[in-house]
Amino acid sequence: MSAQEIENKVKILMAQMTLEEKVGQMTQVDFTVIGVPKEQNAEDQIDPVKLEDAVVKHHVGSILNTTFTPDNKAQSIDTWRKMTSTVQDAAAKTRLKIPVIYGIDAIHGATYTQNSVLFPQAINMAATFNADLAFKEGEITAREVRASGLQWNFSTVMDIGRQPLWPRLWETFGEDVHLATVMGTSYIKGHQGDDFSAVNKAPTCLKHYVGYSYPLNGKDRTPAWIGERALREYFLPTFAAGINAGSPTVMVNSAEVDGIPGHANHHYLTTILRGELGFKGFTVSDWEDIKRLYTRDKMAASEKEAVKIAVMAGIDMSMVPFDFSFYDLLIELVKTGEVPLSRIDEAVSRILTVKYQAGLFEPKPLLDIAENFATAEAIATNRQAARESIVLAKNDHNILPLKKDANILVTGPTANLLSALNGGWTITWQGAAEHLYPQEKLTVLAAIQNKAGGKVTFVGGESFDAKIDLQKVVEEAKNHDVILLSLGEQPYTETVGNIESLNLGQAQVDLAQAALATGKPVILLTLGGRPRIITQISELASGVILGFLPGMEGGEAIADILFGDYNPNGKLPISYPRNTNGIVPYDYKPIESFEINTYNPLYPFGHGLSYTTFETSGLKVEKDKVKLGENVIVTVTIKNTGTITGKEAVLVYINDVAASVTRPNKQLKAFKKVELNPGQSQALSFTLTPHDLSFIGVDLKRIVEPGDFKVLVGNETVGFTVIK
């Protein structure tokens, strides 16, 4: 339908709707809510007589998560299809027959769909440096969640990854605005394609808008402290890149900035959201943010007030999510005059559209499953975004590869976990639950089994803090070549994994130690959603690899890695730290690295080493001087010096040479990642636009000043003047 059709079908709608029934649309409820209790274990999930109360009473307008069962876990094809098609013929029987809308967190795939295909997490796909890969994550995922029966996916995350301390890290596309913006906008775009009502597309989710990244105590849901350039200039612009790449909902911001809940900021949530972005879509709260404004925030006296400051601020949908109380409290206040009947028509007609948007009134057949889940051909993908996204940061001697009959000690807690490879959001919430996970998926240990001609010997058990056997470690590694030493984190999500420090446990610090004083070469391996401190462990490694989470075929994307079966491409997405308190991003400001001031990271960003080696030459730009609104054709050739075919991503940045507002040192504006042969070069050709060249200025307004400007692509630079 065109938009003017679908307008005009809300229009009519709402002129029938009740005020509980629009109401009930703002609702959104848990499973729970509708669910047959876990203990009962029920054959039939869904209790017939909540499902009635939910759809049929309260109208609610959607319901999110997995079931009610131990662990909260993913549920077979079949369960989903069953379970959704009862929501909707719950539907089917209300007055007016509104749709529910079902979402889920399919955050690196078909997350709580069994034997999905799970992809690495963004983290890892920013180090691909390919959008080619996030647009085809986008396009395996929706259709997977809709083979699934769902609708709806709170999947991307727009935030931008700053603080390295945040549990939610992993999750974004790193620490560089462009990066995210071009991965997160590519996903998108495969997720949705040009109509999201298409039987293997859905509606993608924004979140977390807006400045929930940048905690600065670094702990998930505690305060940030942004001013408004800043926000301007770093955490916006991917948000507002999401809107024009036309995602239709946005999920906001759990914290709080600058001293205002994120669901009661009506400055962001209207006045910017809406009257600057421009989006057309509906605000959808984060898990029971509503409340907490009551509960925890103690901005609102009662919850009453503090569904009326939501409401008011921009809030459209409500993730209650255990009761009616938002459902109920909201007709009280409408009833009373506290909130407007308008303000209710206007997030039910966004609500609405969005369901038009999305055919859910005219629902047609789900996918064939055969056909369109978990198939060769996305496997192969994942394979791939595994491989291209796993950063080869030390390789001393060319000690990698290595040869396939090499004596192998593999130890460390994350050899030997699948969940090590795929962090949260993995079949269960916070991605821990081991016995779950396809047997069929292979962990590092068992990769390396697989591909190695010679002794694997394993020492080390999967626990994060007991001790392993260190006199083992030292014995057996007197008859090994090389020791593979598999450290990093245990998976979790959100709140459940804020820490202290970036630091290691003192127990893998002592396998490490042990591990180098055998004077055996030692091939450091990281696994986690984090930069853990490893700067003593890699400066004595003979190699490193940051895996960080590479998702369900990443144990075989390492071991094609280790052996030289792939030649690793990927590139640091953030800047890795050399110490807990060195945080420092690339794009730091002249200050930064003033006197004794450094940007001085153990591994910069955009790092990363091959098998083979490139060099880029002739860097120009078409015009030395350009006017105010021009763009700038830069040109640079790249050619692989080395001896076997690879992949390099060619980055390239600017500088503002002087501004009245402070610049960065340097902004990656472009990036491109080609394959070469060995001795092929190839001319590639880049377009800065206005906007690449522009910043926030005094006025807190997007500008471009006339003056000089730097282009730095590998050692080169060359300058160019904007000139009036």
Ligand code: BGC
The other form holds:
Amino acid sequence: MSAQEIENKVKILMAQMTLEEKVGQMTQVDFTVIGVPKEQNAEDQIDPVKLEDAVVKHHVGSILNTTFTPDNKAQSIDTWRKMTSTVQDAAAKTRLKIPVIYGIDAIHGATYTQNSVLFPQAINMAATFNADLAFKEGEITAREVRASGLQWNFSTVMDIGRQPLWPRLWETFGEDVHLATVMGTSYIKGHQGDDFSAVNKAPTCLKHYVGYSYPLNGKDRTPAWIGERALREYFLPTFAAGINAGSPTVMVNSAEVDGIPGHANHHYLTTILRGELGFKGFTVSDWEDIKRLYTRDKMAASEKEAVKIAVMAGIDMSMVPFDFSFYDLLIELVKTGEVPLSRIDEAVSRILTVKYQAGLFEPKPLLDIAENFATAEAIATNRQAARESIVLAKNDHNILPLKKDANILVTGPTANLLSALNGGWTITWQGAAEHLYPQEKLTVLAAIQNKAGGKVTFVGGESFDAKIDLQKVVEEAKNHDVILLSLGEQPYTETVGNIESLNLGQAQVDLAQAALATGKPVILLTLGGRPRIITQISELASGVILGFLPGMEGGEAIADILFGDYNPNGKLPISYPRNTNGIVPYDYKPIESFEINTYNPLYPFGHGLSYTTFETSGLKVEKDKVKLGENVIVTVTIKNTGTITGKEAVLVYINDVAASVTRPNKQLKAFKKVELNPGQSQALSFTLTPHDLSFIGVDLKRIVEPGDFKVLVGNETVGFTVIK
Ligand code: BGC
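Switching from the form predicted alone: structure of the form predicted together with the ligand?
Below: every chain and molecule of the assembly, starting with the one above.
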């Protein structure tokens, strides 16, 4: 349907709608509102009376989440198809037959559909520096979401991960704006295609607009102090790019920036989002966050006032999520004239437009499961993504790859858990329900056992917290050539994952010390969503692999790398801190490396080793003087100088030598990943646009200032000058 046709249809529909029907469209409820009580453990999980109350009586426009019966966990694809069609049948019984849009957190694949393809989490996808993989993840996820009868994905996270304590760091594409922009928009394009009404495509949701990811104290849902220049420089660009890539929905920051809760911020939600970024879709609140303007933030004196503030600030849909309070209160507010009907009409027409764009008014038969769900090809893509997402950080004396017949002692709390590979938003919200994971997938231990020709012994427990017998580790070490020490974190999502320190727990430190004291070479593997401090362990370990959350094929991917069946090429999308307070991003300001200050991470942004070696050379800019507004062409040659085939991402940074606002020492502006045989080289060309040279000036507007710039690639630097 053309934009014009949709506009006409929306107008015709709106003209027939009552106030109640309109406000219902703005209401989103959780599955529990239509579900049978948890205790009943019923076969049919939707309560028809409750469903009718929500959809027919309260006209709700959207439902989210999975069933809480018997647990809030993944359902079979058949159950989902049945449940979502029951919901649409109820919508078809309403006077105007407006379909419900069913939303789900398909964060690294279809989280809540059993046996879906669950990719590496976003922090890992960023480490691949491979936009094509993000695109494919988007395609596969959309297909599996739609095959489940679901219609809207609360992904992708466009927050920038510059606060490593934050328990949602792993949901981001890391600390760099350019990398996150490329990976996020590639995902969106794969997920939506050119037309997300297609039966294998679905709308995405940019979240959490804006500034959510940078809490001052590192805890989820606590205040960020971000000035408007920093907001525009670091936090808005990914959202702007996501909007340009066509994402039609935006979820709002659940916390606050500079004293104003995300859900009350008219300046962000309306002036900037609509006025500047030109967003035409609809905004949805985050979980219960309109109520919380009253219950938590004390910004409103009543829940009713909270509804008024949020709707007037620019929220179009409320994730209420457990009742109809938003619906009741908003109707009252319109009736008393406190919220103008025009604001309701604006919100509802945006929601209906997206429903038309998503093809919900003309439903097509669902995708064939066998051809579209968990296909062998999708699983192979997932394994490739996992392989490219793993960072080899240290490899002393080429301890890796291991010989196939090496005798390996495997120990550590994350070695034998699928949950430790996947993290949150896996089968359940928290991702920690190990017993629900698919039996056929391999943990790190199982994957090593599968491949190894030598002896593999495991000293560890059944769960993350199980006590590991240190004496046994020491004893067993004597009979093995090498120790694989698998440390890290157990899964968590959101506030549940708040921590006080990036230090590892004492039990893990003790285990590491015991392993290192044996004198056998130790390969440290870390799994988890945040860079926990491993400085001392890494110094004594012979090899270090940073696995983060490589997803369902992560165990196999790690074993592929350990034994050299795959040549690693992941690169860090964050700076890995040396100490718990050593939190300095790679694009630090000059003052952060002045006098005694230094950028001194354990491993810098972009770090990642290979089993071969690469060299870049011949870095050039096409012209050493460019006019304001012109592009800059950069060329460089990359060569595989080692003995095996490998992939390498070439990263192009710039530095604005002197400017009226302090500029980062360097900032990533382009990258390309290539695969080269031993001895092979390839010439690469990059185009830097005026936007790449720009920054947010003194008056908060984006500008390019004439003057000198540097381009940095590998060990080389070249300069050019921007002239008027
Ligand atoms: C999270 C969102 C998520 C929503 C719906 C919230 O608590 O912050 O990221 O999309 O729940 O599950």
